[in-house]
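Take a look at this single chain in structure tokens; it is the form predicted on its own.
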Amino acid sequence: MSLKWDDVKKLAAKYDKKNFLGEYLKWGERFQKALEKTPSLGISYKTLYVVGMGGSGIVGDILRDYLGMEMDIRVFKYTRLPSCVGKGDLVLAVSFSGNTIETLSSVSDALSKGADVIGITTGGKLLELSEKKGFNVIRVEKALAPRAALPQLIATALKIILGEKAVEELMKIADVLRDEASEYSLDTRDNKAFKLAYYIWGRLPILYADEGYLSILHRAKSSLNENAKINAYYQTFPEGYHNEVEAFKEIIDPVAYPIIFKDHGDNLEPFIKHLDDLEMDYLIIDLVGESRIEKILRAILLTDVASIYLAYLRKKDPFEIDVINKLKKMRG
């Protein structure tokens, strides 16, 4: 169909009354503010356990992808922690609202086991519990929704773990996110985020990357689910060579659209070659940046904003999450 940029702007005005897109365009600024605000706590620990759900839980996935080869980082998205948790361990509890039932339960479990706890939140019951039990909580800047608050959540976590030594490098990433976000605004017609949304429109995205970039895949899937209201699936490699690739023996579903997040030295070339031999349509997104954390955050920003534009194209409000809220109430 013929689509003019003015049409996209009209869709945004009609379906994004809260200007949810604008929340993502503030990422660089919010990342920087969180770095400046977060104190250096001088922590030490045997194992770091990160607990959180949804838009808060992705922080653990990013930390594991970025630092998991250097530190013992374990991510839990459940109501309790394993029996091995105890003294000398740190539990980093991330809950934007402070009221996430799974996170609160995990914190209580951690305290009962003698582990140290640090919370990251805007307030809520997690803050109340910290005042009662005497553990540290770092409060972050509010946003319209937890998924839009990723920059302040992840920057706070990085500062807690890495301390002052990492601030200079992370501040450079804040500048990159600020510049990149400006290229994805409604004032920039020819932007990569809208193009990605347009490619996905009407198709079923299947997301692929190296195992070390699981956070990108999980976040992209979640944003497409929540913002664009579509299904999406993902698989990491090399695990995919032991199962996923057999589904591409032939083109069965022309709606399926492989999207490959590509980095130097990964192991996806044989899969890409097979898709070429199959003459299947797919998209490669090159991961760019001077560090792994920069590559992760830039890819997430791109796919997050693309999910907003896809919501416009599908005539959906990217902010509303009616089904999630309905099922939360049913759960109690």
Contents of the next structure:
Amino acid sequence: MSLKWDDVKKLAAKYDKKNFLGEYLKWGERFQKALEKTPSLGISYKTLYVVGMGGSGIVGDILRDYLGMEMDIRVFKYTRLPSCVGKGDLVLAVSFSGNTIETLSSVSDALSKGADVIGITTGGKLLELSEKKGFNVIRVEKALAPRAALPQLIATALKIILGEKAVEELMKIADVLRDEASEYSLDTRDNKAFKLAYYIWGRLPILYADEGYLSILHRAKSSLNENAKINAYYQTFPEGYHNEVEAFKEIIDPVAYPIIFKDHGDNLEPFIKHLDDLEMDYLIIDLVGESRIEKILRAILLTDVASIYLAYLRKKDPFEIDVINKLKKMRG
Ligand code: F6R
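Switching forms now, from the form predicted on its own to the form predicted together with fructose -6-phosphate (F6R), please provide the structure.
What follows is the entire complex, opening with the chain shown before.
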């Protein structure tokens, strides 16, 4: 590697003045604290609707990937809900700031349709609305930005849905996240997250995984967009066998770089074989963990931290999101 580790540390000191990386290294303890502090509400419902956008909306995607084969979970990242929503349904509204227009509008729609609502937030207008309308809100620990607060947002949602019975298993994941995060810090030279950033640097990542891991792909894309300020695209399989693969008739644009999140027994093998036949350069990230939720959270931690190292390599501040903020203001 031509870059010295000291140079990476210098880039971090210069471009990450707020120590945004440090936020991600706290994921284990934040996940644990949220599990301890969230009350077991003992809820029951016909269908669970999860609403929220961006760094809050990803909670819905993760819940669907983890629980969607056993429970009726529907994720909406929009301003309203379908007409079938009504009494007996629960709408989980996730907004770190509590001020996101789409989420607030979906909550108003849910209330007008007679559904139950539970909010997950740090405060803002969602909290005010809950006081006015009398629905439950669970307040989460603050963080530097919504996307850095994923552990407290997802742990709170999991405890609300699964209750006390899931806590023991989830606590083990908190320990794993704590250990793994420490391996990704600037104290560990050329660590796995940095290496991933180094592979992506100067390329256009195209992210692939089985349909059941859509949350990993969407979060990786979002973190590369928001932290590293680059484009990234993704496709799930088996759907990709019906379109995406045809783009690999021959070696495509050398800048495009396939990154495959791989699990045992998933749908990716024939695609990987095809890339090998083409002698195409690609990267595999093995999903590791004892449960689907562990695999998802560990993959997200790795790619999120990689997106921060990539910001350093690209001489960008991973924390600043000027364009998102500018357009939020324009939209009111
Ligand atoms: C910022 C981020 C954004 C926000 C989104 C919604 O860190 O990740 O994607 O999450 O703009 O805002 P909140 O989460 O406050 O509802």
